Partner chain sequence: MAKAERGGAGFSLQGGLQPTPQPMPALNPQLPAEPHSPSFFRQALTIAAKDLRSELRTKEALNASLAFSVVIFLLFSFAFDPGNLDIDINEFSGGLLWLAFAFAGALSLNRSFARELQNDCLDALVASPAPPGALFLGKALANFALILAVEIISLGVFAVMYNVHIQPQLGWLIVVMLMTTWAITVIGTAFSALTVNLRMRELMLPILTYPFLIPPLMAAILLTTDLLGGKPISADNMIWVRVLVAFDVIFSLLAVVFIDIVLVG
Amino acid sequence: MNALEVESVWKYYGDFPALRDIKLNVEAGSTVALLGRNGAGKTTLLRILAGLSKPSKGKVRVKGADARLESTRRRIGVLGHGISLYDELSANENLLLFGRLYGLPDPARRAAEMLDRTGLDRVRDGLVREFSRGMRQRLAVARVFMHDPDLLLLDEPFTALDDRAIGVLHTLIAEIHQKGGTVVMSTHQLREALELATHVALIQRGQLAFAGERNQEMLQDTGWLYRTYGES
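How about this chain only, in the form predicted alone?
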């Protein structure tokens, strides 16, 4: 069974088609780099995959189930432009809250583990409103991995991360991959994305211009994909 099935998805904002007839199947265990220029439709597609936005036409299934079902959304981890943290809570309290929302059997243990892995254990009781942008982003990464999701959706995940945090994120993504989980990431940082990716999907003006395995040409020359399949 495919981990993710996108069936003829369209998304309109008024009369404007932000997504046009997107068809994409993603096998379990894949890491897909979702690429495209600003305004191509990447974030819109990720929100639909996450069940946060309803397509105007078409369907999205996660392991055969509707992406908008609550039971399906509990199996998805999302890291987007909005970091989705509570400023007036501490780092530990944020993770405890999300752990309980996901019904984890021991959210305190998992929160402690993720704070340690993201290098935030020393500020576990610090209020998030006092954190730097980089610390907030690391906490958001910890939140996304709290419930060990089957499907991970990342929108510009490397933004504001320092080298250590990028290394942590690489490791966590690799662990998801090794467990048979699936990752879809949108980013402008092509080198990092292509090194992690097993597959690539390129969106141009709301349409899927390319979907397939990541090849050696893409690794050797990050501009190759845009020159080969991009807009003229």
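Take the two forms, find the largest set of C-alpha atoms that superpose within 1.5 Å, and that set is the rigid core. Positions refer to the first chain, counted from 1. All of these numbers come straight from a predicted model, not from anything done at the bench. What changes on going to the form predicted together with the partner chain:
Please show me the structure of the same protein in the form predicted together with the partner chain, now that we have looked at it in the form predicted alone.
Shown next is a single chain and nothing more.
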């Protein structure tokens, strides 16, 4: 059973097909870089994978189960464009909130652990409103990892995060891989993504133009993929 199966997913906005017949199987333990131009459908696909949006046709299965199932959502971690934290709550309260929503047995301990790992334990009771940009980002990363997801979905992580947050993210992603978890990230920051990725999927005009293992050409020449498989 694959970690993630996208079965002929179509998504329409009105009559406009934003995603056309996307078929993708991702095996557990891989990191997929979802590439494509702005408006190609990367975010739409990620939102469907995250259960934030329903496909018009087709199905998404996470470990064989429907993406909108409660038990499936428990295994998915999503980091979108926003940090998804409440400004008026403290760092600790934010993490506790999500810990409770995900039904963690001991949200307080897990929150303390995550704050420690992201270097935010000193400001655990500070309001997010007062945090610097970098601190907010690290807290956002902590939130995503609170419930220890098997499948991590990242939307443009490298544009939103600063170096230290990316460092934390790398460590945590490595940890996910260790236990056989899967990462899907959308990005147009090619170099960072390709260094991290084991696989690459290129979306063009709502269609999958290429999917396969990352190879050396891609690493040496980031434009190679677009030139080879993309349209001019």
